[in-house]
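This document opens with one chain alone, in structure tokens, the form predicted on its own.
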Amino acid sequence: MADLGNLKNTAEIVRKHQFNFQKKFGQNFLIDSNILDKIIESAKLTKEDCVLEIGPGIGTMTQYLAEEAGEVVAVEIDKNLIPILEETLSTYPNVTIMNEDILKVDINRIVQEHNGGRPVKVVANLPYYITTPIIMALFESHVPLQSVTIMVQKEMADRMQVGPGTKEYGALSLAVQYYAKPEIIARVPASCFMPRPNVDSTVIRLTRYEKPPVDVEDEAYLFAVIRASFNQRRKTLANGLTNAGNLGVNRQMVEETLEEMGLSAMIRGEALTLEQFAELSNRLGGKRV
């Protein structure tokens, strides 16, 4: 089967099945060899390692993993392209193939049955407008996962791995760093897809730790804080979090509690380190009502 990671064989293929792409679906096609390379070398994959891939397209990146990994699950969201990757991964016996919406199928439930419950990597080009769902669908849910390895708009990585006081900072970052560790691997010019994208792109790696850097005693309540924390930005923590109705406390019970850890009643939630959201959980937690 011919190598989809160039530019000559990938038209080849949607000319022969007369595929159009899908804007709803964000779906641009990686033609770069070499971004292929450093994204299956940055995900260090072994013959004992199943991938799940998460939007392969026509299925250039999964003829990659199917090389290096045992084996490969590859969910697909556009019955579309189902006919295009079971002819371009007709020679990868070790590659499944499933026409599904990934924010709706049971991962856990295919990391059971593909690997037996032990932890899977993701390798994904991401859709950019289902970026943060997808990733905080992996982490929430609690699959068992050793690392994510994704394409994703530049903007979005940044997102990911950037600390309090720059304007991306936000939920997203915090959520990534108390479950992983970040590293940004390549930056992708736009001119490596088809049809090219409005925007650079980036590949990021997200190593899950075995157990987060801080210590929370209602993590679902850590999020809750954090979500009301950037929900209205200009608007001081104190606000947000009085403001979300959620939370059991009321603004009295936030202030004392900003003071009694040294912080200003005027801070913003964009200063706080995950260290301090994570203190500031646990100490609202114990007071709600």
Ligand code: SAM
Given for the second form:
Amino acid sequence: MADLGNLKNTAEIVRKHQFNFQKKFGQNFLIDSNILDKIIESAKLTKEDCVLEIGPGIGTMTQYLAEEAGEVVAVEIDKNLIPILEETLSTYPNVTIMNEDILKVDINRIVQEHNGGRPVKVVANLPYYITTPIIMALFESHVPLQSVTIMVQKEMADRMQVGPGTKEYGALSLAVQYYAKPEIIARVPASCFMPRPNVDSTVIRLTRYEKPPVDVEDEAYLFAVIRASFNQRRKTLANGLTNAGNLGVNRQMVEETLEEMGLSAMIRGEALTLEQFAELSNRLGGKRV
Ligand code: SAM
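Now show me the form predicted together with the ligand, since the one above was the form predicted on its own.
Starting with the chain above, the whole complex follows.
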């Protein structure tokens, strides 16, 4: 099968199958072989690896993955792409195509069935409308992962790797940095896709920590605290936490805890580091009723 990482071969497949791009599924197919090579190289694949690809599209990146990895499981929501994938990937016996919604399928089960529960590598040019829920699903449901190498909207990649005090810093930054080390791999202009998206993109690699960098007594509670802290961005942290309703704490407990930590009652969530959120959640968790 011809390499799909260029405009000519992609346009030919699209025309041959009379495929209609669906905006609602975030369909922008990669047509740049240099970017594809860069993604594959940064995922550091070996024949020992099982790769989970989210949204294979017409199978462009899947071909590259199948060449380097031992096995590839590609989960695609759009049933109209399945016959195309069966054609473009027909020469790769190490690829399994699944017609599923990645947010509904049991990813842990896929990893169990295809890799005996050992950590997989996720590599994907993500559908941008669900970048955050996909990342949260992978991390929060504790899918065994080595790394996640993904193309995302530039602004999302920035959010994943910034620290406190910037306007991009928020719940996504903290969630990603609790579970993984983020590294920007490449900036990718809109001209590398068909059709062209309205935004620029970035390839980012998230390497899963064996153990989170902070000690947290109740992980679910940490994330509830983080969400509450950024829910009302323009309000103080104390207000966000008191108003959340699901943390089991009142204003007095919150203010007392901030004081114990040497923080102002007027501080905002965006000023706290991951270490401070961990301490805040451990302390509040101990007081909650
Ligand atoms: N991997 C291809 C490439 O790089 O050319 C296509 C990437 S395109 C940005 C995103 C792909 O994700 C599309 O094929 C789209 O149909 C698929 N997709 C969108 N939502 C999905 C979901 N909930 N579950 C699985 N796949 C999804």
